[in-house]
Amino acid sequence: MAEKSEYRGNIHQRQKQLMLDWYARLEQAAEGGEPKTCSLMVSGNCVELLEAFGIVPIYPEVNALQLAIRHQSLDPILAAEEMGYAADNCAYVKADIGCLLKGITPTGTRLPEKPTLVLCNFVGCNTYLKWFEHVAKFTGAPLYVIDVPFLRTAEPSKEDVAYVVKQLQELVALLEKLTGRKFDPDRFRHAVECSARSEELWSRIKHLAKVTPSPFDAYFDAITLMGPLYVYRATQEGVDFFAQALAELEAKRFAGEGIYERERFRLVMEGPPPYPYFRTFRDMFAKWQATAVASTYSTVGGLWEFGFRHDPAQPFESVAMHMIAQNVTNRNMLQRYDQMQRYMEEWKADGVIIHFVKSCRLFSAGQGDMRDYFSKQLGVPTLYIESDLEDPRYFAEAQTRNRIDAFFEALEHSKAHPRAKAEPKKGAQLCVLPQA
């Protein structure tokens, strides 16, 4: 039985250069000034349009989970702390916040110590308005935001598209004022070309993990992939990088190759991982050779795999439809049980992960009752565990790998004797419930 996880392949080795060169960038932007620079958010970023004007994007939450991974959270959350923000606030905005204060950055370099524009492009969690003015008021930048609104129905009005159209008009307008810059429509659309591009293949990427064994674990190994995806897919560096990953497991694909030299299990993920533990919590699905082969979280940025492409032909509505309505953050609870049970029939996964991160509201609200829908009206074998994205102190080691466990025992049970499960007492829970 494996005890270990490891990383295979080269394109982890490739992610890892081209984050460590975005990072070179925004030191040459602190120490000169150029390239312009931009912080906004992950989900539902419009970094087609930044591309345009040649600015490097600043994702805060991918510098808070740089720092998480490398076990350096605690420190900027504490100094946060210091400051007067709450306990239960959102520990990525702690740690942002206390790396401004502290000039503290994931790998050591500087970042600009003023952005060109910070820019809050809301999608689906409120907490991003108050994070951002607090980093345009700590950096001096200007502020825009840009308002969302957020996926009422299946798909937005045209209103909905014009009002985030009109807001993308306008904040050109900012941009060249703010670069000295006049604004190039064929650079735009080739960036919106270059993220479709980069889309198809990281859409194929996904549907790989239909195939048994998964060449990949589309958890633990998409969320190493998710930081060229959100920086680089505009670019065609970005659709020269997923090129590569998709011949690497498409090789793996063809030799029958998958993470473990045996799968036992096929789950669906839900929710951000603990990053100041990501390796010890992999390593305990990896002790049962259990494989992700889909998750919610890895589609923060975007939906890509069910087929939305951004549209060179209609940059500017398909960069607005991507932020209103492709991306899961800004989808309603119902829209995102239908995506899970999806992955469920056609990945065919056995059973469902629930990561309830403590300090995040916007993704962890209503998971109790994902639990009960996905365990007692689908009779989908279900755990549900609890912990933090960022603060390790709310991680219980012990806890969660007994918790961890126990679920696949009765997983590996309930596989053995397919009569059981599938004549389950009536109102039976086939989940492991959260200890009192």
Given for the second form:
Amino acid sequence: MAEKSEYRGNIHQRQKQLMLDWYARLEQAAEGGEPKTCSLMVSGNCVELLEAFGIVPIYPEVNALQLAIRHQSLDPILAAEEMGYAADNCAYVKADIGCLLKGITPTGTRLPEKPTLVLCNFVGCNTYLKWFEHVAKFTGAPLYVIDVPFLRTAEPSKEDVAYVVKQLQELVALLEKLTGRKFDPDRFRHAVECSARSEELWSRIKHLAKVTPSPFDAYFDAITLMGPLYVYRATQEGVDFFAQALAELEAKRFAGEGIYERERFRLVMEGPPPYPYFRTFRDMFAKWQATAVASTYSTVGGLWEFGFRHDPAQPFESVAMHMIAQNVTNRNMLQRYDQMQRYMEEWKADGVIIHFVKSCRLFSAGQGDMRDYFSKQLGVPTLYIESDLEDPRYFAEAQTRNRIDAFFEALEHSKAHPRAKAEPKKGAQLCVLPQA
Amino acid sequence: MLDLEIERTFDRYRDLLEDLSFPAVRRWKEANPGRKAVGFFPVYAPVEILHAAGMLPVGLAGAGDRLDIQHADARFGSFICSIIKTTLEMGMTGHLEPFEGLLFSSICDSARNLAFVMKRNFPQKYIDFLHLPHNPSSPASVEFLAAEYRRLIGELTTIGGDFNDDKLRASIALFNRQRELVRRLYALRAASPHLLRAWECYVVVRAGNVMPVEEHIALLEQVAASAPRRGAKKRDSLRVVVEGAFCEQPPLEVIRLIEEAGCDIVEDDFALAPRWFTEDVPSAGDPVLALAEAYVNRSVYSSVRHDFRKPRWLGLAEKTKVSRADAVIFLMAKFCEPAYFDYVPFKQQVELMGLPHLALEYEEKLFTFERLRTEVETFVESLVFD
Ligand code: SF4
Ligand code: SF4
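Other form of same protein, the form predicted together with the partner chain, not the form predicted on its own:
To see the whole picture, the full complex is given below, headed by that same chain.
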């Protein structure tokens, strides 16, 4: 019964290659000063604008997770704690700062010591602000903060959008100065167009998980696809990658192939994964042939499965819209509840797994209330587990396994299975998501 | 006689702060039937707007050690600071009943999520989240904040607020007066710490969060007039800046023990709301714009306000210079991520300046203070005998 997850298919290989190419370009930048580079955050960002200048993004978050997945995160975390970071600071930041100080990189290739710009796209996470201030301080690179209004109303106001657009224009002027290059609006439009196409393909991939069995896992496999989504979505390479991924997964769908021989459970996952124990964690679900058909974490970059696309006819405005309203980190808790509820219904899931990660208060603060909402108000089978996304010291393997096993045992025996009764109670809808 | 009287005043306001039933708020509501009270989660809120709308702005500060957590732990589990939980617990046990509305702002991720959890759990209340800008370098940020304030005004009007620009100008003038007096008390304390102890100054200033501003001004005037005439004697103490306690407040006992261990707290970031602006907010012209402009350009620096034009560690450096501090004590609430993060560059800055420093952690709910006391005493001794 101890089924293990398997990793087949070309997508994973192709993904690996793309990420290695990216690191190779960053190494080139580290050695020769070209291409220009810019640190920024994965969530709701404006990589399209950087692409217009030929600037390569550096994603400290991607570096941190790569490090954790390769079981190398503890040393840099300890180095950061030694210099004064607290045990309870987000470990992504600690791992990144520790690496900066010790010159460690996840792939062993060099990273630019001083990016052309440190660009904090503040979309919801207050840690971003601190993190990037610190990176700018320690590298001596210039800092710019794009302040993105948090989505505190159902839709962004026109003032919200105007505010972000103005800052994007200020950023253009700053990038012109830093790179010595003139802004090319056609190149920007082209980047936005590529993003729109990548997003369309990515969205179709996500909708494939609506079928039973789902041909891919919208949490564990989605994470594999997320690297290229951040680094390449505004380029032709990105479009090609997602076209290939979609074709491969569609072929699986037509063949009726799922992840497992038999798909026994369909889940909605909430929260980032425990990267230091990624494989172990995945196997805990594989054991039960449980597939994640949707996940909130895979929407940190963007919420494209609900219909949003960048728009080359309105490049600045659509970049602003994406940053404000179309990524999970800048949306409020109740909008996240609605998103998950919608997954439960439209992706036909049996239950919700809430993974509390100690590092990330953006995701985790208040997840107990979320559990209360799903289990008590909606009557959805809900499991709440705790660990961390970067720090290996917080993963209690046996305990996590026991809780997961107990959850599936109960789910299996509950009358609710095979299809959990996801009928929401009347009036439970909290806010409205954009329609696809 | 004077000394006794003023000491009684401090005790009275300490009691007021510790009373979870918000007696001054209830009194105001009785005297002003039909008018609303709006609570705001620390650190800052545009109180002038609430006041101009005919409402009573009240700064919340958790529940200290005076409330058992029965419900909130299940909603906000491990690794979350205490004020988040006690605030929610207060809501779940009816302690926030005097408030028709609650305001939150972009200070940290936990506070932000709390706003929406509260919204779900207390649907009958007006609960809002203000986005205070983090990019003051952009000329667009003042305009944006003015628009955000106008949105707030719109919301307040729908729950019964009655607002116009003239009222706002008058409220700005009133709060300017309050802040001017608070600045005066701080100056007195920095110059003559023996005339106004840190804990005394603290209770008087923080009382401004939980009582009508008109009454608070009267209180400040009274203290400002009588404190310089006290008969207290000068002590030979270490001049320290206390930094890091900007949101969840330390137990009063912690402030006292720092003083008792031989420190004069000459600057701090406790209860920042009544001293938020470094200078007066202009009350002529468009008052909404003036208030927005003041937030962007005339705010005190704080760990939850970001202005990359001038890093916060330089703000701290300036503070230590102006107050002629001998040392810095970092006093941080457990699990307060903004304080933890700032500690690293702050510490580096202070070391660069050759100032000794000490890091302490507290929780609202602290029952034994011995360990903290020993740490401060050891710190002071090491400096005095150097
Ligand atoms: S707190 Fe969460 S969203 Fe923010 S940087 Fe850390 S892991 Fe990322
Ligand atoms: S004490 Fe710190 S972590 Fe807690 S709500 Fe306040 S700012 Fe946030």
